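What follows is a single chain, given as structure tokens, in the form predicted on its own.
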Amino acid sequence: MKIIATYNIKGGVGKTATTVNLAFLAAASGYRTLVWDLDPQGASSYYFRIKPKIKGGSKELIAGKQDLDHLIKGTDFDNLHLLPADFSFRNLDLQLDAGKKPTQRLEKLLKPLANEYDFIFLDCPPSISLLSEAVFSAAHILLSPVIPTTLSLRTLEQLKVFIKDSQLKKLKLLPFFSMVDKRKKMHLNLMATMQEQYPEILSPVIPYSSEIEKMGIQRMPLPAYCSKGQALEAYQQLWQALLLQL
């Protein structure tokens, strides 16, 4: 079982779209796949047409009073399940802090699922927090979408420093460019600069695309309603690039 967290300190960079689309591609490839929507906004849950609600809320979940197995929902797609969000997830930091070994809590909750899933994708809220640290401890790969702007460059450097200082040696940080508008000279220039500075950036580039925005209207992953196009091809390339890193 590989745990892949889609994460960035910043919001609005395409984390949820990436999680949902890569999870769909994994499931379509025959892998048993789970998405855990950790964001109280519940965007991944919305895309899969599942109500963002957890019985007992985050308090019982973190306390271990609920097995994840009983909270997982099926989706409309083969091999693809969802652990939905709950608005109480806004308090996850507090609930983690109230328990023992808070940064190891998510890893402990996910461990019993090792024989049930090949991939678990974590759709993470933005910010650096105790929940983030728990995600970093549980995940094998931190997939980080980066918009080519100066602020994104700064947050990527902050993230790298945090991972190094925390000695998270098993965690592999994989940034990639997201929401790219190649008509903008600034995007192109910053991409070139960042690729020199950060050779670990994956080569596939996710474009700023109306097709991706339609996910909110269709309420499903992009490959489920789009049979061709630049955005679909970009996510397929990103999935293949991710597989090579495992």
Second form
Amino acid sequence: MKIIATYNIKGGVGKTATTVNLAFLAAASGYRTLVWDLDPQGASSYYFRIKPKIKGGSKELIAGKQDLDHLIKGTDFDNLHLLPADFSFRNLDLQLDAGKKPTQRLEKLLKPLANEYDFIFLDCPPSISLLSEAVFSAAHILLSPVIPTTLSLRTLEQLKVFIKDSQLKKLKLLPFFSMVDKRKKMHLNLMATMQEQYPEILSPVIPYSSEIEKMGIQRMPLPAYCSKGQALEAYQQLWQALLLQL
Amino acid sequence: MSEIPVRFEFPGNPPIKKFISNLAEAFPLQLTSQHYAVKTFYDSFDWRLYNANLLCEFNQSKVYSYLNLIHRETGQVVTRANLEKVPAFIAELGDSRLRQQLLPLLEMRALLPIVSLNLQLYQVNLLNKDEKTVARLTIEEYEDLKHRLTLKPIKGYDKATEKLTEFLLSTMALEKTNKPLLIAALKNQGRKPADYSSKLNLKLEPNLPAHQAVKIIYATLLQAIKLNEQGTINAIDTEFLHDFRVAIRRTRAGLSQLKAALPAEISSRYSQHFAWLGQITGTPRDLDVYLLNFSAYQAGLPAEMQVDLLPLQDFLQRKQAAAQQELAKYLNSRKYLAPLIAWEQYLKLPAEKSISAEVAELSVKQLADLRIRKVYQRAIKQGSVITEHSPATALHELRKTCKKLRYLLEFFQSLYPPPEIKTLIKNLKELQELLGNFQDCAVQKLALQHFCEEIQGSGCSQQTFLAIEKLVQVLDSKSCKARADFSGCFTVFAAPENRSVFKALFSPTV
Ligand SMILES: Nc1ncnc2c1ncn2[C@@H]1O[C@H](COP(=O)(O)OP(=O)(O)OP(=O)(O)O)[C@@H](O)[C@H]1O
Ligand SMILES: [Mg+2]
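To complete the pair, please output the form predicted in complex with the partner chain; the form predicted on its own was given just before.
Shown next: the complete complex, the earlier chain at its head.
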């Protein structure tokens, strides 16, 4: 079982879109897949039309009083399950802090699922917090969407330093470019310099695309309503590139 | 990850379109597909999957082609694999979950189609307010079977399934079923699942006259011969010939060991025919065995030598194909068929027409006691005198006696208390295995030396001959090991406690 977290300190960079679409592709190729929606806003729950609500809220969940398996819901797609978000997740940091070894909490909660799933995707809220630290120690891969801007360069650098300082041996940081507009000269230039500076950046690029935006109206993963096109191909390539890193 | 489905049947087979539109008035439904499909059940000839609690169904339509491995009792899908066609042998599949699951069960057996069903398939989703799917319905509309509805719950939405189940039962008058469709489909053909097994399963009454009992035994064996005949001729898999041969050998053992129960003229006439059958099936079976063992042969050699053995495999395959062809010719001939038909008719004759005065007036229990006692004593006698210095033929003779004993125990199992007879068979089996290994190694060594002579000058490389030589050494050390283990194994077989069980079970009853 591999845990893949999509993370960026910044909001609105395509974390949820990436989680939902890659999880769909993993499940469609036969892997038993779970998405855990950790964002109180419940965006990935929304895309799967699943109520962002769990019994007992975040408090019982973090305290280990609820069996994760009982909270998991089947999506409309084979092999693909979701652990929904809950509004109480806005207090996750407080609840983590209240317990012992807060940064190892998620890893411990996920352990019993190791035989049930081949992949677990964690959809994280934007921020750096106790929750993100717990995510970092649970995950094998930190998949980070990066919009090519000068600011994102700096945040990526900060993230790298943070991971290094925290001595997270298991964790592999894999950035990739998201919402890229190939007509913008600035995007192309920045991508070129960043790729030089960070060779670990995955080569597939997710373009800015109205097809992807439509996920909100369709309320389903992109490959479920769109059978061809640049956007779909980009996610497929990203998934393949990621598989090679495992 | 798949949930346990709820399965229903439609009494009275109403048109499904109408059913769906009625149901749609009460529940938000979405018909996702409707098409003509073909469902074919597969298993080995001896029902290995069915006996392992599995059903293998292959589903084809213009939009899909996949194989489902289903838990026989719950209907739960264990494995689903997209496949264009079902391979005859599961070993032909690429590495996959399906192969991993099926290969240990099927081994050398072919997967055969059992029944094929045409149907109209409807796939319907049950939706909630958010138009999320909360349960899936698969409806199968058949011509001459009851239509079926399979309701698959979605994890975390059990309430929806419960509500719909309730409605289907009470308002739509469907009936729950947990009988696999396969059973109903076979019933239409007058068949039952697991209607063939290579194991003898005879039920004999102790007081039955011996001559009647042996006819039951022979008729059962003849049935096995007939059932395996076509598969042997067509070489569907190697087990057909194997089971065919076992039935012949059992019949031969019966004709010689249970002579007293039939007129001498009959025993001798048919013994000849079955001896001939034993002879013509021997070579093809031996070649099958070499080929089945081939990867084990290779594995016994050092890694770098393993490829050198491949020309031997080619040679064996060619030889096996020729032997198989010859066998098929024999089995299609009158020489084969006519005596077998006469035998069948003889077995059907009433006692007054088939039994002469010379036949002993014994009950089957008396005959069984007598013969098992005799053959057991012979085995003990033969085994006891074997020392380290005894020739191989001594072990060979003991092996033949043990085989006869084994057949007798299997014929007459039902006359004795099951726990005791099972333990005796188990002990005997261990000794037989050892003797079999010893014998097989000797026979294979000899055969390999013959093959070497045959392929001399056929352009095989020196490496191949070296590999075969090495293989002979491997077999040699195996047979030495079996020889060394003999005395320990025989001591267990002949232990006083086993002897007293034999004595208690097979002493003459007064
Ligand atoms: N490649 C893209 N092209 C166009 N629109 C996109 C693309 N990726 C995501 N979007 C849209 O941008 C918005 C934000 O995307 P998304 O929710 O995936 O980002 P996020 O990083 O998860 O945001 P948050 O930080 O709020 O969780 C959504 O409306 C989404 O539909
Ligand atoms: Mg998000």
